[in-house]
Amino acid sequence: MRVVGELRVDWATSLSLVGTVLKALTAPLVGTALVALWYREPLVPFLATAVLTLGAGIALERLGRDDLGIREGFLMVALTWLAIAVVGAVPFLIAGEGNLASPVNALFESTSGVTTTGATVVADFDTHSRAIHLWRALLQWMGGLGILVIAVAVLSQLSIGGAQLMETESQTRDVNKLTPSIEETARLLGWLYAGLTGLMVATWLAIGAVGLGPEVTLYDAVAHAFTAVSTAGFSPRAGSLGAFSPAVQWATIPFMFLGATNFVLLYHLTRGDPSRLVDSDEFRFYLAVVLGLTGLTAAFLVASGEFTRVERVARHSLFQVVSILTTTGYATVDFNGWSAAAKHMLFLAMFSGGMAGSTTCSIKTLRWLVVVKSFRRDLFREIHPDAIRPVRLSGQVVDEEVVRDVYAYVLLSGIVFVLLTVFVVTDAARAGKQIGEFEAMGASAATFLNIGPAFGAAGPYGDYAWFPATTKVAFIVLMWVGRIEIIPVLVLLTPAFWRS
């Protein structure tokens, strides 16, 4: 490892690997150009970006590289998300269509895409070409899991270990036990991810073929499969999933749910071993939270008289809870019009997230389960002070250091959320804009926790374009922080990280 002054981090290696990932971005850019060619839309935004990205990637790769350590792994993950967000904004700027013609808006949309947030500044969907909408969806698909797999696969081809990245990103060491090599694991997870995406495309097309979803096209099926399995939520339709039939909406729910399920457990399921999934404390907790919040939301909708038909109550409450809880962000209705109690259920769902080791964001059910079990353990000790009762997950004892880390993460997330909310309210007032407290809280949670739609003007059929530029810049930073998790960001900001 090269040492510069007191610095112990090898910038050249990290940047060189970012360059390799950027080179890989050329393929999806060229692919989107081919779609533009098919629809007879402008090719320049994608071909020009592909040339620029390829040149930047080659230049960064030539910086040279040594062995990848933990520090370089952290730095490479953080820089990769930033680099892809910047590259992703270039086609929007070159196309110069609608709100995306603004540099801040373009970077906001791209960051929202690659972090799988789904918050959009697009107000007039018909202004943008189909290729631009597909590029938005592709950014989310790559951000979900594809970028990680590409990075690890590329690293493996270069004979540089990618296990550190996988641990940093997936938050589960179990991933390293799937296969003897990390490159084989990356390939396996990539196929699983692509397989789920392909299955959703086939499901949508089948529903359309039998007449239950006559509005479904191949373009719609592909664009929504990209953004459902990645639990991301960009839709090329202004009405989101509300533009499709009830059959299509029902069929989309399982894919959002599976996208937020631990992919290691899904792998065992595909191998004919459902016991790992059934025996998982976290999966049972995840399922219970989904069903519990859905039941409460449905009850509030019935009590307020929002819906009278059982099917509509069940569909809209289950869809919205799964969509928000998994951080997907699709909408079947404008839930701004729901009762305050039902909207607060969705607000609570924002802080859940799906399982660790999936494409989801937010706090994640694994951490909440540790908090619940730890709290229950502490109550037990109040009654039996001499008792020894460790926190267990799926029968395994959880290290006390991990428990403390979980509490620290939840506390830090709460602090960031409160500070961001105060900033949103203050900055809106400075800019002469009015925003309610609940709307500010919703927008802060929806961006920092990578969910997408919030409430009010930033609701499911609204957008974020009206926020002041300074607020949107803060959202961009917080979306990035939320995607790579706050602890790694704090580690990067710690002076000790950069020294011995």
Contents of the next structure:
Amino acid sequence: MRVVGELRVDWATSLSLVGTVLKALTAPLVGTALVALWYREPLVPFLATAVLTLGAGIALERLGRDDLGIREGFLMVALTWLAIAVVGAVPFLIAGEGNLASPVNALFESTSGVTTTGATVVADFDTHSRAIHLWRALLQWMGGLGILVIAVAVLSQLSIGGAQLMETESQTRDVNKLTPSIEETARLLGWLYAGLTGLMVATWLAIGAVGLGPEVTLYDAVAHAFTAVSTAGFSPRAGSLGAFSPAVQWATIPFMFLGATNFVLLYHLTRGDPSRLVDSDEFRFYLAVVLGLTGLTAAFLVASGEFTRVERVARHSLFQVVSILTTTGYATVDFNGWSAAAKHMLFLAMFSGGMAGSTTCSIKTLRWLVVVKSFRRDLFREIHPDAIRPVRLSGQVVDEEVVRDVYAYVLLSGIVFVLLTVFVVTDAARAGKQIGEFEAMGASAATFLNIGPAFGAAGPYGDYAWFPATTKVAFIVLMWVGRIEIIPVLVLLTPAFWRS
Amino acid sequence: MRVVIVGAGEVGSTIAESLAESHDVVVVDIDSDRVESLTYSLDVLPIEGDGSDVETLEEAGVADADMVIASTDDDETNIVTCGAANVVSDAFTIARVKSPKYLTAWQRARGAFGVDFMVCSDLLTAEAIVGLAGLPTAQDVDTFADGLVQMTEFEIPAESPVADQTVAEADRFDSLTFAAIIREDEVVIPRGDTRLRAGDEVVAIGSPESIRDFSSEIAPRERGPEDIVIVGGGEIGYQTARLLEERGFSPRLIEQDEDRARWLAEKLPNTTVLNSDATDQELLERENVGKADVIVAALTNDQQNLLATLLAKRKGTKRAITVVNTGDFAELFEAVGVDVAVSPRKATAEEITRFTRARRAENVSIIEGDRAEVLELEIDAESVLVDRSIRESAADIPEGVVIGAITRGDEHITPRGDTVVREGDHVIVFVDTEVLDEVTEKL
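Here we have the form predicted on its own; I need the corresponding form predicted together with the partner chain.
Next comes the full complex, this chain leading.
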């Protein structure tokens, strides 16, 4: 059957919108160039990219656009992430330093950045300029909530389809609109995100000022605030958060935690209404999962004699669990050396993710909570077969359709994870490299679920440069899939999407 | 007082009957047969026509009426009737509605829709059911003084430890007064040495706690109910479940229609909604309905209600409260095994009648048809009770009156001989209908 000529998806509209977003990318590129100027570092990587991006943006915009339909929305979201990942890689290539000089590595790093994964190919942190490190952090910050906000704000200025984008972005319908105007909602969330980032910069500087973290500079504070609040995890320091004092580490935990908390609830909190947060079933579940996993990890660490001081056990287990669970991926220690039990706790945490409607990735606690509640309902119905019992979240009835979607999502994630692991193991063998099962599973989960560090060579103080190029390409694709969530991607792959 | 009643169904007729003796009553109904049949039994002026039509209302002399009661079976008609009456007269308007949604709107702004008083039958019925469900052996429950005082009619079961005790022996509760004993159609005002017998109905007035304690004293083996099964998820069933949830119960509700069952399940987080037929014996087995403490049958069909109730009782359910839509069946139902039959129409008629009388008092409860009333009165300076102890004023109070409770502000005072009543106190009195007028004048 020939489908050519029956395509109903309006590529021109989608691409033209991607062009608008690309044009907006000029600003952060120029901003980074200014930082490079300040540090007397090369400006060319950023200015050249800015010119290229602006040109490409204008060219794409010229394609002209019609009304944005649901298909164009899907396509536009998918393409936007790809386009930004490609643009993000250009400064790395032009700068041509260290591991980032190769095209696959540059694209890997950029995709990992913009999808807020935080898996890096950087091995020698000192070969890269401050501006390059800042660009990595900025990519993550934009990827966190930024892209959504930028796109929505840009689109709503064009008065088309902002709401559709919002729907595509949040499959579980959890991003409640705060105001009747989508543009206003995007702006409120954007301010909240920026505010949280600013607060973290101030907190770090304050800790530095009182002498509890003498190593903190303004540069460190900004770079880490960009990647903590976006639950992304790049650090300009080789030691990640291990390079900072315990006070700084403690102070960073709440920001990762808040970055993975539903922004709508945080917004109500800033309005002096904590009840929405406290009454949220998902928030309580999220908190319980964090505390439960931390408790178990701490117990295993104590049992294996890893740490003896209470503060250290508490700090490292809480920090690592929060970092992995929120999909941030900072490290304070090399948890590669931990006992198998403690490492498996972190592996489990990878599959949780934070709350829906936040910057987090992975499965997200909302979906797990729906799974737990619907499973409990099934057990109840074993005893009362006639009972009708809706699944409720914070008292609100969850549509049966959403419950099915959630199951489908969790199942698909599992399948993709297993297939990716198999691929990683076989591809490594093909390339004549050794990788253990657990390391392969860790790396697959860490990339596909957008966490970053895994175990073994790709551990917290390791990097992904080691993997064969083919594996890295697979990781690039799956980081992208993980960030925009599988279902939109599958929708893009169904023939029905492309037909009328 | 001139009263125009629109709608001569069961509710309208019952109200007409209780008002006809002492008031001028005009009854308006669209159905000529109903209007005609009413004229034979009651001394009322019948008008045939549509009550929501201003012209019909004018014909009924609404301009001179003191009160318009809209009591047809249709909510919207009743509300429109009150609105129309408001246009052409200053009469006090009362609307009967079934759906609580109108009541919710009206409660936000009293007087909305031109309705001065609104009675919601389904909610009223659900409230009655919930009151009864909570107290084993209770036949009737009413609250006074914003819930500080409760009036309850209890039937004393044969095996009750209270049976054959004297009132003095049975009364071990500080804030409880035995107002009356109804024994075979006779109202007995109890004294300390009056002996309670099995089958007596005791009217007790007191704090809700003491009423609950007394209830478990009468039937100690029946602890408060835990497991309540509601059959039928119509408005009454839904409201009953909702009110039970509010009181901390987790009832089960059986509803046959799947869409309705789903709706109910979404609205009632603490209720287990079962999508099935309550007359399906296998379901009753599977769900252990026989082990339930109370079954509430709230289907719209009386026969099915009776069937569901009897099936459940046969399986062992301890107590059955059944909604009976045709008020005349109530006695029959109680005769064949239903513990309490609740008629929404009767309850509505009673509430409206009560309200027409309550304009003298704060609140009224009607005992055993029309045999006696429990009134809540605010004491003013002219009352015979004011600033005297009850013992002193006893001589001025006629026979057949019992002061059941006194409230002063938020405080509950148990009336004893030396209790002094103050101006502004609320007294809750049990009054034999025969001395009603005399009492309301003196107190």
